[in-house]
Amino acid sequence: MTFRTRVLPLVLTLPALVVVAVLFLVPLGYSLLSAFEETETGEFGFGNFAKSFEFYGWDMLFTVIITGLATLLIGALSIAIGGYLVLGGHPRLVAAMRWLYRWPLFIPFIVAAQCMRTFLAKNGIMNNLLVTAGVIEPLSAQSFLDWRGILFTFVWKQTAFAALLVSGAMASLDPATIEAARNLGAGKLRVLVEIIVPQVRVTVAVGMILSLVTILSVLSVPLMVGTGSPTMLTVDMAFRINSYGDYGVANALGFLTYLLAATVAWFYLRRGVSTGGTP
C-alpha cells in the first residue's frame, strides 16, 4: 500500500470528522461532564441526578411510557401500511395511501405540533367535525391536548418515516415466496405475519429505534401539545435552563435520556452480533 493510498482517504474524511468532533463529540463530552458537576459547589458527584429523580421522577416514567408506546404503535402501523401496499388491495386505495402516508415526512415537528393544537383542542377541527356529523354532543367535546395528543402527534409524524423503510424492504422481497404461500391458501394477514414480517424484521427494528431516538430528542411536541403534568424530559431540561440556568440538572436529565437510547441500541446490536447480523 503506497503512501498516497493510505493518506488520501484520511484527507478526504478529515473535514467530516472535524465537523462531527466539533459539533457533536465536544458538546457531548461537556454535557456528560457537567452532569456530574454540581452547579453550586463545582464538585463532582451525583447531586444533579438526585435532584433529577426527586423533582422529575414521574416525568421520567412518563417519558419512558410515551416513548415506548409510540414506538410500538409506529412499528405496528408501518407493518400494516407496508403490507397493504405490497400485498395489494383496491388500486385507488393503494394509490391514495401511497400519497397520504408520506405527507408527515415533509412537515417539521414544530409545525406538526401547532397543527395538532388546532386539530385536537376542545373547540378544534376534530371535535367540530364529530359534532357536525352527529357523533358527539357539543357539551361532551373534550380537549386531547394531553398525553393522548403527544402520543397521537408522535405516531402520526414518525409512522411515515418507518413505513417508508418497511414498505421498501417488503417491496424488495422475492414475490415467489408470497405467491407460493397464497397459492397454498394462506390469507393476506397470515402471509404478512408469517412470511413477510420475519424477512423484514431488521428493517422494522431499525425504523423503530430511529423513531425512538427522534422522539426522545423532540421538544416542540410535548411543550406545545402536552399542556399538563407530567411531561417529557425535554421540557424539563428546557425549563431547568431557562428558569434557573441550572445546566447541571439539565445535563443529568440529558444523560439519562442518552442512557435510555443507548440501552435500546445495545440490545439491538447485541442481538445482531449474536445472530450473525440479523437482529
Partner chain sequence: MRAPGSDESYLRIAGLTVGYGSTVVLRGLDLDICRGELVALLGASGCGKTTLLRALSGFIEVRGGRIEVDGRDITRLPPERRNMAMMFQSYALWPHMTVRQNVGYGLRLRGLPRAEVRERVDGVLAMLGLSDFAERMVDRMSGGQRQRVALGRALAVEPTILLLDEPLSNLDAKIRHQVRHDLKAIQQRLGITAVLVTHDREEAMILADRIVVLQDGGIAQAGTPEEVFCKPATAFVADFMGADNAIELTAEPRDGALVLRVPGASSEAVVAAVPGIGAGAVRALFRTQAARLCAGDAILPDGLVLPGVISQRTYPGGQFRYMVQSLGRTFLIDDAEARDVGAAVGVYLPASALHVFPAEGLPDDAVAASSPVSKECSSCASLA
Contents of the next structure:
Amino acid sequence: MTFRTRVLPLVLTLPALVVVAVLFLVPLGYSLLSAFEETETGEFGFGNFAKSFEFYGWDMLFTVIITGLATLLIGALSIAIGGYLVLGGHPRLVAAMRWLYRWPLFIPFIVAAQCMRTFLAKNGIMNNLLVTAGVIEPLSAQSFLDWRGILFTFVWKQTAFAALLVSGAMASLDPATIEAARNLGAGKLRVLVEIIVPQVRVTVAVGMILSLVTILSVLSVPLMVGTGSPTMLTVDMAFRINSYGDYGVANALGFLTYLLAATVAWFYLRRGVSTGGTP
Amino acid sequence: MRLTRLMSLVGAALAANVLTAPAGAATLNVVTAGDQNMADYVRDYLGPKFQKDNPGVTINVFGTGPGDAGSQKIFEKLEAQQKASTATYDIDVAVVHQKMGGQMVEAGMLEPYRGKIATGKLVSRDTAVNALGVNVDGYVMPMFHSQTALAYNSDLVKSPPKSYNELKSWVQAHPKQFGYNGIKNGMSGVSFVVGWIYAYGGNADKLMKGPYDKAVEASWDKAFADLKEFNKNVTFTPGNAGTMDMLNRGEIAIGPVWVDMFYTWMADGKLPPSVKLLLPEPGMPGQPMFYVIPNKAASKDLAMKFVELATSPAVQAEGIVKRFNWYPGIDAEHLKGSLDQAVWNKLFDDVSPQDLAKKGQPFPIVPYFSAITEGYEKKVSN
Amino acid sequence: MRAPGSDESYLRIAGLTVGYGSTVVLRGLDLDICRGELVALLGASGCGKTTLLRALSGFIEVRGGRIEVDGRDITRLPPERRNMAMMFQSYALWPHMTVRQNVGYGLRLRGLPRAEVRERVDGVLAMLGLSDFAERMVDRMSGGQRQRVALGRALAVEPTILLLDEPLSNLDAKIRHQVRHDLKAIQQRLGITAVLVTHDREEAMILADRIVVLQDGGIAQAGTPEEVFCKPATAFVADFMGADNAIELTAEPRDGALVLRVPGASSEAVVAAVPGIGAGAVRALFRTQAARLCAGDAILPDGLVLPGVISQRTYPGGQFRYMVQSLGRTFLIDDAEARDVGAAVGVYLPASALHVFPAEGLPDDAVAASSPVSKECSSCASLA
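Right, the form predicted alone is done; let's see the coordinates for the form predicted together with the partner chain.
Okay, now the whole complex, with that chain kicking things off.
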C-alpha cells in the first residue's frame, strides 16, 4: 500500500514536476541570479538595479501607470459587459454583444498591435470615420499612437478575457438573487453594483490580476503602438539584450516587474485571508 | 524577461534538432539574421540557384529575426557550441550584422575564408576590413550594404533641409512634421541619433575608427542636450515601418529610413512617388550584412562555394540590387556589366554614388555605439 | 367572490395572456383578489401558476391583458416599481450581506433614514424571532432561519402585495407543517394581500382564503378551500384535490335528483341533480378516505356498495390498510376492523363522497395511490 499511496503519486506527477522545474524554475532562478550579477565585473551586487532605476525610472513609473490604468478600465468594462449580458436590454443587442465581445480573445497581441497602428494613426481609420461622421474636424485629428494607443490596445484585447470570466461568474449566480433585488425596488445599475458585483468580486479580481500580469509581459504592443519614450519595461528589457547583450540589467528589470506582479498578488491573497473566505 | 530568455532557449533547442537531423555531407545550414525577406532571399533565390550548380545538396534556411536580436541569437548559439567544445558546429553559413561580425571574430568563432574564394578580390570597401573597430579582414564577405537616409515628401517640403543644421531649424519652423522612431524601435532611429552625434559630438572619425577612449563620451553632453530640445518638436513613430507608414499617410513630412526598405515600399506602391530620399550633411550611417563561416562548420567547402556564388557579380546584380534594392556588397564597378542602366539609375536616383561615398558613414565602434545609445537613454529620453 | 377584507377587487387580473416564444402559457386569464386576501394558485407543474406569479411581479413581459393594483394599471411597469415583494423558492438571499442588511435592503432602496431602517428591521426580526442573528451572514443560517429571513426581507418593505413562490418547499416536512401555521398567522396579523404558488394541496388548503386551481393556462376553479375540496367544478379539479378514484356508473334522473347505480349491483345512491347530466353512463370520482369497507352483500342506505376482494393487508398505524380489487380496479382503503386477505367485502361509498361528472373516458391508472388521510371531510355532507 505504501507504494501505491506514497511512491506512485510521486512517480505519476514526476514528469509534470520535471517540466515545471526545467522550463520554469530553472530559467526563473537563472534570471534572478543574473539580475544580481554585475554585467561588467561578474560580481554579485545591486549595480544592475541602480542602472535600471537610473536609466528606466520613468519607464517604470510609466509601466505602473499604464498597467494600473488598463487594469482598472478592464475591470470596469468587464463588469459593464457582464452586467449588460446578465441584466439584459434588447434581446438582439444582448445576443450581438455576447457574440462580439469575445473576438479580441482570438487575436494575438501582435496582430492587435498591428491593426491598432492603422486604426489609431492620425490619418488612420478611426479618425477617418470620426471625420466622415462629422464628429471631429480633419484639422483637429491627432494620432493616438502613444500611451493612449497602448492603453487602448491593452484594454481592447484584455477586456474580452476578463469579461469572459466575469460574465461566466455572473451567469452562474442564482438569478433569483437579482430578481429579489429588482423586486424590492432596485434599478439595474444598483442591482449590478450592490448585488451582482459583490457576489462575483473574486472573479473580477482574478480577471484583473491575470490581465495585469499579461500586460506586464507583453512586448509587441508598446513596441509597435508606442513611440519609444517613455515606454514599458518589456521594451527596455528587449533593448538591453538586443543592443547591448546585457542580460544583467534586463533581468533586473524582469525582477522588478516580477516584484510588481507579486505585490499585487500579495494584496489579493491578504485580502482573501482577512475576509476569512476563499480568496 | 525570463520569458524572452526562455523562448530563445527553446527556439535554439528546436532549431538544433531540425538542423542536426539530415547529417549527410551534402547539407548546408544557412542561418540569417534580419527581417523575413533575408531568409526568403536565401531560401527562394540563392538556395535553388546553388542547388542547380551543386545537385544533391540540401539547404536548410533559418531566419533568427530582425535587428541586432537576430544576430545575437546566432552568436549565442555558436557560443554555446564553442563552450561545449563541439567537434563541428551546425551552422555552415551565417548572415549577421556588422557589429556581430566583429564580435564573432573576437570570439574566435570564424574561418578566415575571403582569400580562398574567387570573389574575395572584388571587395575593397573599408567596411569589409573594419567592423565597428574590429579588424575583420579576411573573415567576412559583405552580402550588401544598407544605408539610412532622410525620406521627405516633396509635395509638402519644397526645399528640404540638406544638413542636420538645416533640419534643426526646419523642425523649429515646422513642429511635429519630422518623425523618427527613437532608439528602441528599430535601427533607422538609431542611425539618425548616431548621425547627430557625428555632426555635433565632434571627433566623428575617432568614433568610427577607434581606439576607444571613455573621456570622449563626456564631450557629447551638449549634443544630447540639443537633441533633447530638438525632440520636443518631433513626432515619435512606432518603428522603422512606422516612420514610412506615417510618411505614406502624410502625418509627417520627413523621417529617417532604410534606403532598401524605402525602395521596396516604393515598388510595392506603399509610398507615393512624391516621397524622395536625401543624405544630409555631414552624413548618416549605414552598415553591411556579412556572410561568415564558422571555423568548425561541418560543410566548410560547400559553404565557401555558396558564399562565392552569393557574392558573384551576377547574383549581386540580379538578386541584391534588382530584386531587393540593396546596395551591392562587392564594389559597384564590378556590377556594371551585369546590370542594365535603368536599374542602376533607379538605385542611385536620389542618392548619387558620390553622395554615398562622401556621406555614407559606418556606425561607430562598439563601445562608442553602446555609449551613444546609453547616453541617449540616460540624457535624452529619460 | 368571497374575501375577508372588503369585496372590492384590490388586485385585478383581466384577460392576461403570457407566453414564451411560440408557447402560450396563460390564455386570457381573469382573476380578482381582494385586499387582505391570501390566494393560493394550485396546479400541476406547467399549468402556468409560476408564470402568473412572475407576470404579477413583472419579470415576464405580458402579451395581452391588464394587471391593476388598487385601480392603477401596472401591466407595463418594471419589477422595481411595482411595490410587490416576492419570496423565492430558493429564498434568493444575498450571501454577501448579513441578516440585517438583507432585511433592510428594500428599506435602504426607499431612501429611509438609517435610524428608521434600523428600527423597522429590528421590528421585523423580532416578529420572526431572528433578533439574535441580525449580524450573522446569511450563509451561516439554517434552512428554517433562512426561510424566515427571506420572509422578513419581503415583509420589511410593507409591500402592497406579497408574492410567495413555493415558500415552504425547501423545508423539512416537520418544520414545514409548523411554518405553514406561523405564516398564516403573520399574514392574518398584518392583513397583507398575498398570492401563493404551490403544488402542495394541503399547504394551499391551510394557508389560503381562496384557492385558484389552474389548468392549461386557465382557471379550472376558484373558491374557498372547502368549496374546491368538496364541490370540485371539474373532474380535473376533483382529481387534483385528491378525489382520484374514478368509477363508471349509470345515472337516472328521479324527482329532481340523480340516482346512481353500479352496473351489475343492486345498491343505489341518490345525489343532487347535476346540470347537463341525464340518464346514462356517468363518471364518479371519490377519495379513498371517504370509502369504508362493509360486508360484501350488505345493502346500506344512501350509498353504493361495490363488490370486492381483499388482495393485501398492511398496518401503517391506527388502522389497517387494505388493497381491494373491485370492478377491475384497485383501491386502498383504511378500516379499523381486521379482515383476511381473500375475503369478499363491499366498498361502501356514501352518496356525499361522490363527485359526478359526464363520462368521457376514465383515467387509465387503476391504482389509487394517494396517501389516505384518516379524517373524513366532515363538512362535505352539509355543502352537498
